[in-house]
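Below, in structure tokens: the form predicted on its own, a single chain.
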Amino acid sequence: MVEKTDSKKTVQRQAMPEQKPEIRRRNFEEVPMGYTMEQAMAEASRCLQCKKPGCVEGCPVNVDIPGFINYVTKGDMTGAIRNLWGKNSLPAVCGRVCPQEIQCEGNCILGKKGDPVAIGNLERFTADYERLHGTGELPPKEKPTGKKVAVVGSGPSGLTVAGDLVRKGHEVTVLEAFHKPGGVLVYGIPEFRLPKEIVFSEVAFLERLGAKVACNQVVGRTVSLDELFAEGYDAVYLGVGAGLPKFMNIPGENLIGILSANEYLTRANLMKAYQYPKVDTPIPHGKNVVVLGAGNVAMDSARTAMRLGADSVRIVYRRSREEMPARKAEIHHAGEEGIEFCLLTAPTKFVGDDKGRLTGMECLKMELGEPDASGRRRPIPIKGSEFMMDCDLVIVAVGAGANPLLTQTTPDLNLNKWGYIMADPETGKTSKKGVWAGGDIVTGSATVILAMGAGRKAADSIHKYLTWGW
């Protein structure tokens, strides 16, 4: 046990061991290697156990952060994971991909004058310890209510709803369109950042709790929402994400060698193209790769291209480094791995050879003006600054839209002008009775933890509906 004394103030934030950049840039193994028990207990001892913890306020699912960390301090990992499960059904995922620096850790009082407590690393350690060394004992559940809920989509939002409702005693079936559960966690996030075995382990935990998972179920095509109600479901939650690729609509975009990040990452991750030829999923390989965009998806695409053997990988972004929306850790890791950042640069057209294959991209230099609606400074083209950039593969990672497969078959589901489902931000209720929605299909592309936060609110609302009515 680590004593709670003033000496903890001198304990340095425990750096998590990582693969060296020159090694990891050519493999798909996870980059951070995890804490030892000693490192975890030392890091946990730094927590001040604030009476009004800002870290909890910064967490979209309101994890009892001081509570679970206190258990880690004592080396009581069973207590720690049970505390985490009280608010978070996916702690191994959140510990790896949440933007802690702007949420829980961003509100840590220690961060005012130094390094905040490594909350994400401790959450990851706790979940990994349970998976590798835990008792396997499940958290308690309420008595069966006899109510049935269909959760459409097995991404972070849907899995959160499933975990919350099955523990409240409801019968939950998760319907997933792909052949594997996990949603964006498996098709969008690379192995080196979130190993698929971690996702499948979290899903297996929910199945052990009692949730059912049915794959290859394209709701909106194989079955409609009205048919789900006819089959006996009392409520439906829509967590189908925002998986419709966006392009830039500039000349030459149909050349061979230009594809969406959605397709590129789905092939690499869910369909295991990085293991080719062991796995027979093809994926385009480039020697001079350009990724358009600077969010987490862009970083994932660029780092994947490097691991697939590219000689050079460049991130092309029309704003400066300060405005890049990706997590700082992902930007840092990309830079360490040799990814080049071409900032204040925007593509204007693609050029190709006589066989229709991409050979280069014309770009324009930019400068920043006043902030736009996003709060970031607006990029302004610099006249006469055109230049050519050689490339044989371009991955477009400039966002995604709402896939209309489900919404087109549900006319009484109100949508906004962008095609996203309109839902109450506090409850997730939609215009259709008995139907809730949350995550990216409501907000547009956002983070895993924000989708989980929406799922938590919707689960509470669904439980009230099943108990007392609409």
Given for the second form:
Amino acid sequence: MVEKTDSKKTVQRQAMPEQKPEIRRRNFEEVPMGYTMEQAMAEASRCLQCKKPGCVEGCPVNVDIPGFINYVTKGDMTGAIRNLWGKNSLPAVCGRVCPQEIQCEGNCILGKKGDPVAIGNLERFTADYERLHGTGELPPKEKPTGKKVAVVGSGPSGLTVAGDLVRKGHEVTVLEAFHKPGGVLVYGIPEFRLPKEIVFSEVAFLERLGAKVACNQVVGRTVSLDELFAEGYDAVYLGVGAGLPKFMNIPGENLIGILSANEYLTRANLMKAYQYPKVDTPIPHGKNVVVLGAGNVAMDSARTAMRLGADSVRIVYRRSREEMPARKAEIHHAGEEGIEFCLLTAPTKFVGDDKGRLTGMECLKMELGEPDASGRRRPIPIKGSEFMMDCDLVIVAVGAGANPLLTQTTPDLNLNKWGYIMADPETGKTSKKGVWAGGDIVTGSATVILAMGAGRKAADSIHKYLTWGW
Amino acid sequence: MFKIVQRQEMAGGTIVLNEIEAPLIAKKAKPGQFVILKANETGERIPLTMADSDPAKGTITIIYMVVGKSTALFKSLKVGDSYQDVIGPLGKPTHLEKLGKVVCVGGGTGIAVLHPITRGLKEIGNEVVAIIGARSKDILILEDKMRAASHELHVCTDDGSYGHHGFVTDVLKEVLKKGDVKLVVAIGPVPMMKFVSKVTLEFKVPTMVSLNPIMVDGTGMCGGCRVTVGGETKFACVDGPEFDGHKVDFDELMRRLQAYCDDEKKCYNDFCTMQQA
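Structure of the form predicted together with the partner chain, please, following the form predicted on its own?
Below, the chain from earlier opens the complete complex, with every other chain and molecule after it.
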């Protein structure tokens, strides 16, 4: 055993080849370029195949990590993808956007003394290999049950529910309000982090498995929940996301040149406005761009603005670097690409010219006081520290709330005081019979994988309900 | 795909009517609501308030003026061609109520949106006076339909080529002077709605306007359509599209509509050059 461990240690964690920062900051191609087969096998060989794997416990959907890695070690990529699919319908997505450092890789035993196994990179490689060179053979599916399930929203949680239930033999239809499926994976996460072709291919995989995907269906407007039941659906899963942009509510916010991150990213990603005028949807091109907020969405917005040719892009955040909610890797990538961080700074008002176009922003410097309700030190304005920051484009990325469109038209669905749907955390069951909910519309803005975890639990509960009636 | 079953050019080809197969939307659509249309894969999502819907036939009707690349692309679609995407019905429907005497004021393609609302107000027993206007006679639309949908119709043209010579607000003032008007509905170009609201404020008559700002999703997600109403920011797509005309900041709305003006002009010119070639 000791000998085996030592031999494993001789292989270093395989670095992910990446586009150089000075090149990638002006293009929309994916930043990491992916492992080669040799790199993947070398990385896989580092896995100790623990008897009680911490990585699996750290995964919200409990992927059999040592299992799929074992197949990669042997070069059996068909075995690897089939193992992955057993627990995760969206491996190409998760391999790219999961915060592995606080989940699987954060629990990897090798990480105690050195670098953890690059589980995310291996997951990505496995899924990409199947997409590019795979056999296309589908995983097994159970016999049709004759039960119909409607999944509202085609983001990560909805797709997980669809994938799980279709394999259990239920008839699944995914309803998407936008004209393309994928939810936040398509409108929110930029091409350079998650190529849209990959999302569409994951959706196509679910369709090949038998799930139906219907776009342009605004549930709550085009069709109501009760009408879905009347149409013969036996269960409904709501995974509509937290799609209500928050603004700063400070003077001048409706000047031209101030956009929510939702709008900016939707234009860039879903509408592909970065290709304008090859496509018809325009996007504002700022010279001096400011992004308000410091989460992953803020990093995505800032890096998009840089790729659209900005002279300067600044992240303005009222707390310090330590409190920034974005993944470390995203902050690092943004920094490498020349994005500046104006920390302990908060905007107080926007100013514009006589045509109503943004020209600048008044800010206050902040200092950190005692911890607040979130456990983070509260930022306190420093008196008399006002200063002007010139900018012609501001992206507001300070979070999202619950979109009331569906819940307003469904009065028998209990909501909490912020308008999020109340659902049992273990099962996803809501107050309305036959209706489950999960993802951001229950928890508020979170991550792709947490939404998928909620989808998994709800799918299990829906399956029980459809099989045994509870 | 959403097939065009009927197509009609109006106002010398500057305004186009499309009747489109969209059974799910037609079943739900109510006066005042809008749809978002996307012609093809690379197309823009364009919000348009519906001019009509027919649940039995499963169709909706839109009437739009050709003002840029996207509407020029719409115009190039023939009967039998399809829009790739139509989404709706979106926005809150008009609140139709029996009030007594109401005045419906329409300008340009706003008349198309005003028509089902006027008809609805008449059907539930209101006394409906309609005032419609255009720059000149040749671009005035739906006169006959508006006559049928109202009890009394006034037509105005800016250049005096037909009907009353002048703005809709001139006639509106005369109608309001006679008194007893319970509600004014004004739909048309933003300056028209602004000045109608100014006039009705003097007469203290409640006024409803329908706004059509720039938006992307139409479901409350992007916030691009925000308008200031009574000092508060509202999203036209989910809080509207209809608002109290006395509270809307029309100047801000007009400025915000210009956000992509330069981009749009270039895109439209390129498209026209390409079509001619």
